[in-house]
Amino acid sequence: MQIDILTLFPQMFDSPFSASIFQRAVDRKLVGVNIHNIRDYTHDKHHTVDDYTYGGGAGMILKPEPIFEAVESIKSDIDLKEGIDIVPVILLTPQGRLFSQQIALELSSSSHLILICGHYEGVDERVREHLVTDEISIGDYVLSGGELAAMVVVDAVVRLLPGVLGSEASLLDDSHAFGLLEYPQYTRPPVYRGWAVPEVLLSGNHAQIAKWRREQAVLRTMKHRPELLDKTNLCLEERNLAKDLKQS
C-alpha cells in the first residue's frame, strides 16, 4: 500500500511513522509513506496556502489552488507507474463520516490513499465538493489539524494489511474486531499482591476459555460501550447475559 499525506506540518509525521510496528511494516515493503507539503505546490513568493473567507467570519480558510495541484500531480505519477484509475482522496475533517474499525478495513483493500489534513478554519468547498472522494472525523471534538486524525487512520489501517503484524490471530482478538470490546487478559505471576488470575484461564480447556472469554467480551461492552451491542451479532444465551448485567 502507497499512502500520500498532505499537511502544512511534515514534521509532525517523523516520530509516528518511525517506530514499533510502523517501521517494521515499512523496512518489510508492505507499506510506503510520502509526506507532501501543501506549501511545495504554491506560486508566490510567500508560499500562500490560506486566505480570508468569503462573506466575512473569523479565521482562515485554506486555499484550492494548492491542494488541487498537489493532488492531481500525486495522482499524475500513480497512473504512470502503475496504471490505477480511482485512488480515495480522503480529508480529515470534523464533518467527516465518524471512523471505525469497519471503513479501516474498507481503506485496507486500497492499494493507494491520500489523505489531506485540514487546517484553520477548513478548506475551499471546491475541494470538497470536486476533489476528495470520502471524508473522514476521527471523533465529535474539534483537533487544531488534521495531522492527528491522519496519524490515526494511517496507524489502524496499516495494521490490518497482510503480514504487518506478527500473528493474524491478533487481528481476530482486538476490540472493535467482531462488535465489541476485548475481553480481559492476564499473563504471569499467576497472583499478584493476592489477585489471582482467573482459573478458567488457567485449566488448559481451550473450549471453556473461548466461552469464557466471548463471555466477558459482552460484559465488558455492556458496561462501557452498550451502544455497540445493538450491531453485533450475539447469540440467545450472550443476549440474555447482556440484558441481566443491564438490570442488575
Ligand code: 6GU
Contents of the next structure:
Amino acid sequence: MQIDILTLFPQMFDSPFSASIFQRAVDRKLVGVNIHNIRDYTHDKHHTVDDYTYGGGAGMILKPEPIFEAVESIKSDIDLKEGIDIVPVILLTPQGRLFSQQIALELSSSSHLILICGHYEGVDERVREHLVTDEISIGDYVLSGGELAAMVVVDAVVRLLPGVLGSEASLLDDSHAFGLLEYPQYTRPPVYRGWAVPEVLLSGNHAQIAKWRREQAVLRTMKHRPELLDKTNLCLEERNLAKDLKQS
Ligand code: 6GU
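Next up, the form predicted in complex with the ligand in place of the form predicted alone?
Zooming out: every chain and molecule, the one shown earlier first.
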C-alpha cells in the first residue's frame, strides 16, 4: 500500500512512523509513506496556504489551489492500472464520519490512500465538493490539526495489511474485531505483591479458559461500552450474563 499525506507540518510525522511495527512494515516494503508539504504547491513569494473566510468570521481557511495541485500531482505519479482503482482522497476533519475498526478494514483494501490534514478553521468547501472522496474524524473532540488523526488512521490501517503483524491470529483477538472489548490478560509472576492471577488461567483447561475469557470480555464491555453489546452476536448464556450484570 502506498500512502501520501498532505500537511502543513511534515516534521510532525518524523517519529511516529520511524518505530516499531510501522518501521518494519516500511522496511519490508509492505507500505510506503510520502509526506508532502502543502506549502510546496504554492506559487506566490510568501507561499500562502490560507486566507480570510468570505462573509467574515474569525480564523483562516486553507486555500483550494495548493491542495488541488498537490493531489493532482500525486495522482499523476500513480501508475493507475486503467480504471481498476480510484484512489481514496480522505480529508481528516472533525466534520467527517467517525473512524472505526470497520473503516480501517475498508481502507486496508485500497492499494493507495491520499490523506489531507485539515488545519486552522477548515478548508475551502470546494476541496470537499470536488476533490475529496471521504471525510474522517477520529472522535468527538477538537484537535488543532488533522495530523494526529492521520497518524491514528495510518496506524490502524497498516497493521491490518497482510504480513505486517507477526501472527494473523492476533488480528482476530483485537479489541473491537468481534465487537467486544478484550478480556484481562496476565503474565508471570503468578502472584505479585499478593495479587494472584485468576486460577482458571493456570489450570491448563482450555475450554474453561475460553469460557472465562468470553465472560470477562462481555463483563468488561458491559461496564465500559454497553452500546457495543447491541451490535454483537452473543450466545444465550452470554446474553443472560450481560442481563444479570445490568440488573446488579
Ligand atoms: Cl480528523 N481533525 C481535527 N482537527 N480534530 C479532530 C479530528 C480531526 N478528529 C477528531 N477531532
